[in-house]
Structures are given as structure tokens and as C-alpha cells.
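First, one chain by itself in C-alpha cells, the form predicted alone.
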Amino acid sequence: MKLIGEKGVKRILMLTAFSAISALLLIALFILNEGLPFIFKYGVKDFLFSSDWNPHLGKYGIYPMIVASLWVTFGALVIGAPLGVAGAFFLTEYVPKSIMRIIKPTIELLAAIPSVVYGFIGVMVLAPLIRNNFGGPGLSLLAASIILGIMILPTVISISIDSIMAVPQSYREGSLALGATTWQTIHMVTVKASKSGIIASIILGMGRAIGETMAVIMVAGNSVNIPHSPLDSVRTLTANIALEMSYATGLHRQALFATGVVLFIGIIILNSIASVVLRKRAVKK
């Protein structure tokens, strides 16, 4: 380090930071360059709100896949967000610190499991269970929501734990000293003090659910239709890109890039919301 000097280290770090930003900008420019011309050529309304997806006939409406993506994401949040937040509060408020230090890294290891493993479990275990007990094909919106709900748990739990642990211990001690129970302290003090961080964890979990591909391809059924029941097979935006990009050419290929633009913008909006929430939390502190 002495040979490089402080200015040299600063330049190296700056170069590293700018290389990451440059890579993101290049990806964004590539996707936008490939997808935006098609959207303006085909028509924003026809592309986003038409229900006809038939590339062989020149029809590229992605509305059913937008609806499917939203429903699958919503279902994942209904399952994963309450479990994740409840698990975070249990680990921080009720479990001894020594045990929590073991359990938290174990939960975070779930994020390292390949999505295809989750999809395989969904196909072999979850889909037959749904088919035999509720009917339908088994590979459905419900199966995709459950699998994604499990997959977002590490994100929700980890960030929620960090947010809860950031609440000063004096807040809890003051509440308990006034005669509140542990649950009343959690409900009236800890939840309110860590609310913005918990919301950010849910938003980031939502971004993970929207962007997931392989597990959804395996368990959602991949039928291009607007779902009328949780037991219906659906196809999400990410699944559509992954399934058809290998053989798409011409306008079909451009339509898939345009689908990527819609996804890209949606995830940027979610991440921006999470950043604003976290920034407000930091300012309040």
C-alpha cells in the first residue's frame, strides 16, 4: 500500500466503482436500444394492454403476462412478507442472542440455493399436493406464489433483523420499565421504530420475486392467459423471455427485449422506492 500511495488506492477504488456503474449503464442502454423502438413502432397501448400473444401471427400483447407477474408477486408477498417479518421479530426479541447468531446465517443460506432446486421441489412435491387436494393442473399461480414466497424469505428476514436490531435498546427498556409486556413493547415501540426498514425489506423481496425466472418456469404452467383462479396456469414476463428467446428472430426478438424493458423499468421503480424509504429512515435517526 505504501508503494501505491493514498492517491493510487483512491484511484483504484474509484475505477472499481465506476466500472460497476458503467456495466449497469451498458446493460440498460443495450436493453433500451433493443426494446424501445419496438414499443414505439408496435404501439404502447397495443403492447401493454393487448391480450394476444402470438408471434407467428405478428401479435405481441403482453397484458396477460403483466397480470400474471403481478398476481404471482402479490401471492409471494402475502406468503413471504408476514412469515419473514414475524420470523425476524421472533429471532430478535425472543430467541437468545447466541442461538440467533447461528439461525440467522442459516436462513441467509437459503438465498444461496439455486432457484432450479426450488423449482424441482415445487414440481415434485408442491404441484402434486395442489393437484390432489384442490384440483387443477398443479402447476399454477398458487404453486409459483408459494415457491417465490419461500425464496424471498432470506431477503425479508435478513434486512428486517438488521432494522430491528438498529432500534436503540433504551427504547425497549423504557417501555418495559413503564409496565408494558414484551409483546406490547414490540407492537407499540419496536415495530414503529423499525417500520421503514421492514417496508424496504418487503419492497426488495418484491423485486426478487418479480425478477425470478427458472423456478417460475418450472411451477407456473406457462399458459398465456389471464388467471381467474389461483389454480390456473400462468406465464410471467420473465418466463416468457427465457422460454422464447432461444428461437426468436426479427420482431419476435425485439418484442422480448421490449418485455425486458418493462421489467427493467418496474424493478428500477421498486428499488428507487426502497432507497427513498431507507434514506428517510436514516434522516430520522
Second form
Amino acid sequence: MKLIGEKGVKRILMLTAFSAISALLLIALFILNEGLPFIFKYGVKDFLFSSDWNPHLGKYGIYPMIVASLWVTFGALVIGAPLGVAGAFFLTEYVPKSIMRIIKPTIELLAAIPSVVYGFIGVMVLAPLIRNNFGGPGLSLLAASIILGIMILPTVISISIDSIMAVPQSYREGSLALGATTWQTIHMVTVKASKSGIIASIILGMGRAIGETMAVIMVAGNSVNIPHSPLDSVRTLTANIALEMSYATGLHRQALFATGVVLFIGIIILNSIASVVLRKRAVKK
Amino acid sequence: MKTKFHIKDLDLFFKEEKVLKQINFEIPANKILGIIGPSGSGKTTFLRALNRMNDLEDGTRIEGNILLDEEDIYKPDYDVVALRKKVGMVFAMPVPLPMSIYENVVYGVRLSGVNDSKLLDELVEKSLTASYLWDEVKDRLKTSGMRLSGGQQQRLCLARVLAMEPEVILLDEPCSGLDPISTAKIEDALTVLKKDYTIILVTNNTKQAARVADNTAFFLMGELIEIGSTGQIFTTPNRIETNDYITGRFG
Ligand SMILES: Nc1ncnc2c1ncn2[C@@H]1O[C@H](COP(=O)(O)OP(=O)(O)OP(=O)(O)O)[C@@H](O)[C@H]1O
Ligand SMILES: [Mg+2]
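Given the form predicted alone, state the structure of the form predicted in complex with the partner chain.
Let's see the whole complex now, leading with the same chain.
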């Protein structure tokens, strides 16, 4: 009786796991199937490296969007990574554990705020602030970077905290007992021992920044051009798909799927790097 | 005879729990003090009070005073970092830092701003020799300290404390889990070192206290039951609890 129950549970679990994996595979196949033929028909080089995006003239160069996505992601990292990592170290090493037990869930809650709310705040508060202080349209690369920088904070902070807390307390005590200050202990011992987890947290944050769509559409301005300054309006790959998908047909539609292929590959590469880095840490333990 | 530590009416609390109760005694300089007592009697806690490592635990509170060279180490503006440089500690579980043997030894000294490589080289040799480890590791100073055996790691931890040239060395069961040969090496090192240092040795092994300590203190349930010269404690203890413990008649 018990044995049958055990087997039944195993079957159900296997089925769920299998359906999750097959859903993922199906999505991947679908996107590749829709997008890849277009890329080869239009030409890899023209598609990736031409700046001419004019669907009604049959021009599908996504280079400006690639550049914009890279810049927005880079900007988000410049803002979010140092803040997040420093915050994680502050919370683990300087704040009493009892307070930290309240703050960490609060930060993780930030991840649960819908991205449209971030976008809304960006439009209402951040964009006017940028327009009035630095000029330009306000809705810009800079605004997108700042909003995304804040949006990746929960990811960076909570994964960094986990990896910093995984550093054995005995390392800290050993260091402090030798007359090191808390700061010296952090930078001579703790950083080194938690490095791979911190790098992984940044890579995962980066994946989040590349993939974010709604908030970016709301604050980036969305004009297709290669940005020359952080104050320029830009359109990212994700924004491009979301903005045009509703009315695109034929080749245009395929071009958008092809844009998705480019994104998909980029994110797979990032996630693989993150999991390799994390696995290396697990092996070291 | 010079007094190194003077402990006055010391009470120590973890949150609400009183772990040390009314400890009063003096620790003379350049002697080895052995601290014995059953598990949970507060030996480690007392030792960690002497270099303020208990501070790291949230909710620790002390009453009374601990004077080092007649200066209260718990007074508000006391420099804890300087204290820990003066009062070095070897933990019960040997934990080298995640770096090379060489870097482990010079860690504290580097932090104090010494960077002259010739000076550091000499220091490494001197400290590892004093902790009876030099011959075993002199050809692989650049390998990770964590690849050493348990006994070697313990001696490495002693060496990194010696490199700081502290005044006091606290040792918390430095030989638990070590074989008799490694134990003998550490004990040899200690008897040589007491010339220059005040040594406080917590041990679960009463025989070890009898072998190396000049004075011995017996702790029981957070109280200092008895302290005296090692000879007196082990031959004619004044308290029945002490006698029961050293003769092994203790639960
Ligand atoms: N961080 C802590 N928080 C709360 N209580 C603690 C803490 N550390 C120790 N204690 C308590 O203090 C008492 C003394 O512990 P301590 O570690 O000093 O004993 P010990 O004599 O070193 O024992 P052992 O021989 O097993 O190492 C014990 O009752 C223990 O439960
Ligand atoms: Mg102990």
C-alpha cells in the first residue's frame, strides 16, 4: 500500500517536472521556428548590424536596439550592482541580526512590486527630474538605467546576502581575534570567500535588466536611434517587440520573433554563466 | 609577581541567562593558567570575555570589571582592536583563514601596516618555528592553510597569534582532537613561550593542566570554585567539587 503511494507520488512529480521542462522547450522551439528562418533570409549581418528599422519599407536592422539594450543594462548595473553589494555587506556585517531579519524580507518584497508601478514612478517623478535638471526629453536611457538599477536591487542584495552569510563565522572570528577591524575583515576575508555568489547575483540581476519590458517602455522614450548621450530617448529589444507585436504581420512579425531569438540567446548565455559560477562555489565547499 | 589580568565581581549574561557568576581573581604575568571544568561550565565564555570576543554575540552583557594591566577593558572608549592585538586567541576548532600558510601567519601583522617582505619572511620562520611547525611546512608556504592536517592547522593558528607578538595568549582546548605527538608539540611550545607571554589554557584534559599549568582554576556552572597552584589543586584541593572532578568522580 505504502509502496504504491510512494510510486504514485514519484510519477506525479515526474509528470510535473516533465511538463515544466517541455513547456520551456516548446517555447524555445516556437520562437526559434518563427525567428530563425527570417534571420537567415534577411541576412545575419543586415539584421544585427544595420541601423535601419523601417518595417513599412521592409527594413529590419535591430542594431540600435541591441546597442540600447546593452547600454540600459550596463547603466542599470553601474547603479544597482555597487548599491546592492554594498547594501548586502552592510546588512550582514554591521546591522544586528534581529534587525536584519526584518529588513531582508522587506527588500525581497521590492521584487514583488509589479514593474508597471516602477514605470509609473519613473514617468511621474524621475523623468521630470531629469528633464528639469539635465535637459533632454526626460524619458531616456538615464531614466531607464536608474529604474532598472533599482529593480535589480532585490536580486543582487538577497543573493549576495545568502552568499555572505554562507561564509563560516569562524573566518570572521579568526580575523577579528587577530586585531582586524570589521572593515578589514570584510575586505580581506569575507569578500574573497563570498566572491562567486556575489558575481552570480550581479549576473542574475543583469538578466533581469535585459529582460525587463514594461518599466522600460514607460521610461526609455522608445525612439529607435543609437544613443549619443544618457539623456537620449532609446528603444530596447524587449520594448521593440512589445510595442509593435500587436499590429505586426508577415515579415514584420517574423522580424519581431527574430528579435526575440536574439534576446533569448543573450539571456541563456548569461544564465549559464551564472550557474557555472554558482556551481564552482558549490564544488569548492 | 606582576598581575596581568584582574577580574573583579564579573557577571556575564547571554540575553537573560547568567553564564558567569561573581568571578574574582588575579592572573599573574608570565605564567600558564590552566582552566578546567566540565562541559558548559563557562570556560570558553570566560576566555572570550578576556579579549571581548563575546561582544560579537548580540545580547551579551557584563557586570563587574576586567582589568588588563590595571586598565578596564570594558570601559566605553577602550580600543577593542588594540586589545585583541595584545590578547591573542587560539580557538577550539582550528580554522586557518582561506589563504596560504604564509599569508595566514602574517595576516595580523600586515593589517598593522608592516609590509617589508624581508621582515615578514623572518617573522614567518620565527613564528612557525616557535609553534613547532616550520620543518613540516617550510617547503610549501604558498599552499593553502586549509590543506594542512588538523594538528598542523592548530599549530598554524598558534603561529599566527605568535606573529602578532601579543602579551597574552588565550588557548581554548588547543589539543582536543589531536594525537599525543601533536599535543606534546603544542605543550612543549607553551612551556617555552611562557617566558615571554602570559598564557591562559582552557582544557578538558585535566592531565594536560597538571602537566603544563603553573596555576589551575576550576570552573563549575559558571562559578569559579577554586584556584591555586597546580600542585595544590591536584594534590590537596580545598573543595570537594574540585576533588570529585579531578578524580573523575563527576557526572
Ligand atoms: N552564544 C551563546 N548564547 C547563549 N548561551 C551561550 C552562548 N555561548 C555559550 N552559552 C552558554 O553558556 C554556558 C557556558 O558555555 P561555554 O561555552 O562557556 O562552556 P565551556 O565550559 O566552554 O564548555 P565546553 O567544555 O563544552 O567547551 C553554557 O550553558 C552555554 O549554553
Ligand atoms: Mg568551550
